[in-house]
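As a starting point, one isolated chain is supplied in structure tokens, in the form predicted on its own.
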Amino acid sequence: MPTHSSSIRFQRLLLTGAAGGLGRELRTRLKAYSQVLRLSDIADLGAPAQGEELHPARLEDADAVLELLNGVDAVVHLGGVSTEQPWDSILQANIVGAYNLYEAARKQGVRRVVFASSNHVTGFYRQDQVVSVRDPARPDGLYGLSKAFGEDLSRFYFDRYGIETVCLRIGSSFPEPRNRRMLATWLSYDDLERLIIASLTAPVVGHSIIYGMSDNTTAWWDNNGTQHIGYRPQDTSEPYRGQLEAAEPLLDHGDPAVIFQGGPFVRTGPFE
């Protein structure tokens, strides 16, 4: 875990999304930042801990959410949907939803905004291309097209009102890459930490996109140009790649989740 540093502190720090998998997570890691970390998921967060706020919100309900945000210095926005579900859901959640979190952050004087994005803002590239930031979006469905929505929001909120945002466009983050798409996406969690941190801390950031990955020796990701940042992963799939390669020896080059970046996310769903 990354060594956590007494010199970066904030006095409220806002995690959405906390009851989620990677907001579990972060939850425990954040805490070591904020001299109050506030909580909000529509799920269940539990009990409190020492120095925990819990504070419910529905990203839909623009009240709640200007409540939410009052006396925050900072956000971490991994709230709304995070796989592809129907348009509605997606509306009011990841679109709706933004709309409402800037807005409260205008209202509220919020300066900074960790904006979880996605790698699917560009599933529709080839596996066999390198995308970087500058390149125009290519989403590979609802979720990823409300994510390239949130990065469009949240630039607008920084040419209109100064509010800087970095746009995480987060691979695969889980304990260990899961196969073999995941040895390029792959993102662990202590780098996701050194991500967000270096998002909430680097002096200044404007408006900002950057790749949500590890060190992994296969990338589809140029990170060029996002230096400012200070983001310097210390993880890499490698280690797992034999046992990765060994459980999917032959890939279906005719399958749309093996030609392009997305993987599954590409393939006609169940909401079409």
The other form holds:
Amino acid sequence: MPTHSSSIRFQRLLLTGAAGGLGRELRTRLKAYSQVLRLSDIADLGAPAQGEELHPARLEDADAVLELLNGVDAVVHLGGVSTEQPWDSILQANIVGAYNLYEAARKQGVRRVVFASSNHVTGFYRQDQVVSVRDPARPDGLYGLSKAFGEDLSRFYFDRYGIETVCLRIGSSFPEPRNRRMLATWLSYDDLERLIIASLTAPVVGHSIIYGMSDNTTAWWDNNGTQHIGYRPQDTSEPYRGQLEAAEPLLDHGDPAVIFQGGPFVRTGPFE
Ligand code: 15L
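Can you return the structure of this protein in the form predicted in complex with D-galactaro-1,5-lactone rather than the form predicted on its own?
Okay, now the whole complex, with that chain kicking things off.
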């Protein structure tokens, strides 16, 4: 169910990564805000529903991405690799792919992008620290590094070409928090929708970065200074605390995944 007053705000909105976990969830939700929802992925997108337009494209293919952005008002860019992977996949989908996307936005006159960044841009901060969007990046792997690149790339495209971006450092967006770490990092699907719609519709966003989290009692991230986006989370991980603490009563404090915010991502070594 759409969480905002679901008036049509866009003629044509592009959702990349539409076949992924969050893409599938947003596919139904974003339709309420756009006359036409253009969906892209390299994985199967199934059949188009009314008002949907399927447009598969490889992000590393500059010509395909240029065509993909033809005629769109705004982009929600979830496409690319969303976990730690070997360097070549990250390089193609997240580094070359992000460059192709911004070049296409520039050439096609697209003025706003919502970029799915990740909490793994700052995953090597400790769980006893509270990080703000103004603190330096501390990526916890190649994936986090590629998202840091996307954040810098989008800042450059704003500074030089005026293309606005909201970078969403998404925490853990699942139907429910799955472990004790997610008591801090959880972002409900309804809050994800609120965050994306706020990022798409705030009058002026320039280049902004915001952490994508629900209103969790345990918090490692400080979104102070992002109020101009107008995101107000309505959900919280708190109702799940009892069951998650009971399932994991003892934490190994020598484990880097317990010490650092990135959790298991900080342990994934290079792929050989
Ligand atoms: C991410 O960036 C991943 O895309 C997602 O699969 C989760 O693992 C999430 O981070 C997380 O930190 O829980």
